[in-house]
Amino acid sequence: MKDVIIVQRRIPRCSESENQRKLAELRELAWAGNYNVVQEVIQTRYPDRQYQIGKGKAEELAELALSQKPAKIICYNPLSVTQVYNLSEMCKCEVIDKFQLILEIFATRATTRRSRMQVELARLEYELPRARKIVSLLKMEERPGFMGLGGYEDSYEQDIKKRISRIKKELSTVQRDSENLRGYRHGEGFSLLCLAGYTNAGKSTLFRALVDENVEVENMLFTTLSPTTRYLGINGRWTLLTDTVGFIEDLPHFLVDAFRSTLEDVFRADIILLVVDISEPVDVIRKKLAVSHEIFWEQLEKATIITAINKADRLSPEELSSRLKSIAYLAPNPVVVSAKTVEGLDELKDVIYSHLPEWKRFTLELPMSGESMSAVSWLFEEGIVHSVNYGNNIVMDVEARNEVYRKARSLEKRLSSGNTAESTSKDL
C-alpha cells in the first residue's frame, strides 16, 4: 500500500459528528483505493479560492509532504483545477480529490464491458469542465514540445465531447440488452429482487448469507461494482437477487449519471431490500434513509421496499429497540437481521414471500390422457403443484403465475371437450 496524507476542510456550519464522520469516510475510501493513511490535515473555515485550504495550512501541508513523502496527498473537498495545481507545485507531490479517488477504485474494480465504459465515461464528464483549464496551466510550464497549436485548448475539449458521445451510444446499446435480459426474467416467471443501500452496509454479506453462496466481500467500501445476481429460492417460488454498488454521501452527479444503467437494477426490481446498518448513530441512519428514499421516489414505479435492519447483533435489546422507533418512520417493512450470525434470515424470507407479486391458485382437472401427463409435467416446471389426485381423472391444485392460469384453463377446456387435434407442446 502506498502512503498518502488524508485533508479534510471542514465547513464552520456543519456539526462535529458531521465533519467526524466526513473523515472516516474519506479514511475508508482511502483504505479502498489500496492506500495507506499516514497524517491528517484537517482546518474549519470557508475554502479559499487558491487553495482550498488556507495558505499557511497549505504550507503546513507541503512540510508534511516533504517529511512524510506520500505517493499523494487527497483531500475530501471537491478541488478546481487552479487549486490542484496550486497545492501540487506547493508540496512536490500529487494531489487529488475524493471525486478523483472514487474514480480511481471504479477504475480498479470494474470487471464487464459496461461498468468499465461506465467508469470512462464518467472520468471523461469530471474532465470535461476542466479540459480548457488543464491545458492552459500545462502552457503555462512551456513543456517543450507541448502541441504548440493555438488551437488545441478546443481540439482537446472536442475530443473529451466526441468520447463522451461514442461511450454512451456503446452503454445505450449494452443498456437495451440487459432490459431485454430483465424482460425475458419476468416473462420465465422469476420475481427480481435488488439489495441496495449505502457502501459497508453489509449488503455483500446479506447476499451471501441468502444465497449461501460466497461472493467477494471485504470490509472496504465498493466491494461489489457490477451487479451480483443469484437464483434465491422462496417458500417454492423462484426469484433473482441481484446485489449492486453502493450510494455514498455526496456523489456528485456525473458518478450517478454515469451509472445510470446499475442503479436500474434497483429501480425496475419488484422488491427492494433496502440495508441498513443500524449501528451506526441515528443521525446517520435518518439521512442516509432519507436520501435512498429521495432516489427511489424519482425513479420506482411498483415496487415494494423492505428494510433489512441488518448489524443488529452490535447492540443490545434495549439499543436496538430505541433506534427502531426512531427511524421508524424512514423504514417500511422493516425486518431485525444479522447477516453476519444470519440471525432473522428466516423472518425476512417470509416477508420477502408475502410481497412477491400475486400468484393464483386454482384447481386443475384433466381427463387421464397421455397428453395431460405432458401438462401435469409442465406444471410441475412452472408453477407450485400443492397436490395431485390420479382417479377417472387428474385433479391438481396449482398456485402460478397469470400466463401459466390462462393456458391451463385453456388446455382443460379443450381437453375436456375431446378435442385433442392441437399438440400440447403447441399448447404449451
Second form
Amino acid sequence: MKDVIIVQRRIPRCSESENQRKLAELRELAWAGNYNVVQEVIQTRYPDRQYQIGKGKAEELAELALSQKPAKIICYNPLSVTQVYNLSEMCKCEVIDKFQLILEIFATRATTRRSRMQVELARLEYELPRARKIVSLLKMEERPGFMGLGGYEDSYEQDIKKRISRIKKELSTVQRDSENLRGYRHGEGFSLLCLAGYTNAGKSTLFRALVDENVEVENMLFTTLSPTTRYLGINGRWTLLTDTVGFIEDLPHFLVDAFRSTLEDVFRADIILLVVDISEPVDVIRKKLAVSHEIFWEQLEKATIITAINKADRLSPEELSSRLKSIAYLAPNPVVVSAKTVEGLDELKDVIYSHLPEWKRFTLELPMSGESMSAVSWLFEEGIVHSVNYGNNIVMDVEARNEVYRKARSLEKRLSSGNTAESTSKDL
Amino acid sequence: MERIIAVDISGRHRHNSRYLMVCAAVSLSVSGGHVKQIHGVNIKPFVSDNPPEVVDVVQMIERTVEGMEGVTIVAEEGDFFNQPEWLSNSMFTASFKYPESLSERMGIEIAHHISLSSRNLLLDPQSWELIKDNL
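Now show me the form predicted in complex with the partner chain, since the one above was the form predicted on its own.
Whole complex next, starting from this chain.
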C-alpha cells in the first residue's frame, strides 16, 4: 500500500456531519484504491483559483509532503489543471482529485472488455477539456518554431476526440448486444431483477445469499464493476438477478455517461432491489437514499422498487424500528434483511414474488391423447403446474404468462375438436 | 405516508419587458415511491418589472401556499438558484426542503405542469376570448 495525504476544502457554514461523511468517503475510496492515508489536511474557506485551498495551507501541505513523502496527494474537491499543476509544483508530489481516484479504481477493477472500454472512455472524457491546458503547461518553457505550441495542442486534442468516437462506436455495438439479450430473456418469460444502491451497501453479499453462489465480496467500494446475472427461482417463477456497480454521491456526468450501459441493467429491470446499509447513521442513509432516488428519477422507465434494508443484524430491534420510521418516506416496499446471516431472505422473496409481472392462473381440460401428453410436458416447462388429474380427460391447474395462456387455450380448443397432430405439433 | 406541498414557478424569464410568473402549489400525500392522494391545488400569478431574486421566490411561494394543508414545502434547488438547503430553509416561516424521494419529485412535476399550463393559458389571447364569451 502506498502512502497518501488527503485534502478537503470545506464550504463555510456547511454542516459538520456532512463534511465528516464526505471525508470518510474519500478515506474509503483511497483505501479501495490501495492507498494508506497518513495525514488529513482540512481547511474551511471559499475556493482559491490558484491552489483550491489557500496559499498558506498549500505551503503547509508542501511541508507535510516533504516530511511524510507520500506517493500522492488526493484532494476531495475537483481540481482544475492549473490547480493540479501549481499544487504538484509546490509539493513536489503527484496531486489528483476524487474523480481521478475513482477512475484509477475503476481502471484496476475493470475485467471485461466492456468495462475496460467504459473506463477508457471516462478517462478520455475527463481529459478532453483539459487537453489544451495540459500541453501548454507542460511545454511552458519550450516554444519551438513558428506559432509555438498550437500544433502540439491541437493534435493532442484531436487524438483524444478520435479515440472517444472509436470507443463510443464499439460500445454501442456491445450495448445493442446486451439489449437483444434483455429482450430475449423477457420473451422467454424471465422477469428481470436488479440489485442497486450505494456502493458498499452489501449488494454482492445479498446477491450471493439469494442465488447461493460465490461472487467476489469485499468490504470495499466498487468491488463490482461488471454486472453479473444469475438465475433465481422464486416460488416457481423464473427471474434473473443482476448485481451492478454501486452509486456514489456527486458522481460526475462523464462517469455516469460512461457507465450508462452498466446502469441500464438497473433501469430496464422489472423490479429493482434497492439495497440500504441500515447500520450507518440516519443522516447518511437518508443522503444515500436521496442520491439513489435522484438517479432513478432521471433514468427509470417502469419498474417497482423494493427496498432491502440490509445489515439489520448489527442493530437492536428498538434502534432498527426507530431508524425504519425515520427513513420510511425514502424506502418504498421495505423489507428488513441481513445478507450475512441470511435472515429475512424468504420474506424478501415473497415481496419480490408479489410484485412480479402478473401471470394468469387457469384450468385446462385436454382429451387423453399423445398430443395432449406433449402439451402437458410443454406446460410443465413453460409455467407452474399446480395440479394434474388424469381421468377421462387431463385436467390441469396451471399458472403461466399471457402468451402461454393464449397458446394453451387455442391448443385446448383444437385438441377438443379433434384436429390433426400436425397442426398441434406446429403450434407447440 | 407523508403530507407535503410541492411547489413550482413558471415564467422566470423576461416576456415583453416584464416577468410574468405563475406559482402552483399542490398539497399531496406521498409514500416512498408513489403519490397516494392530491388534496388541493393553489395557483397564483405574479408580475414584476425586475428579475426575481431568492427573497421574491420565497414570498411568491409563501403567498401561494397560504391556507393549504401540508407539513413541508418541497421545491427544486434550481428555483432557489442552487443555494444550500439550510439557507433556503431559514428564509421560510414554514418547514421547507429540496426533493429527496421519487414521489416528492413526482409532486413537483405535477406542480410544474400546472404552473406552465396556467401561464400558457394566461398568455394566450385565444383563451381570453373563450373566457370572455363564457363570462
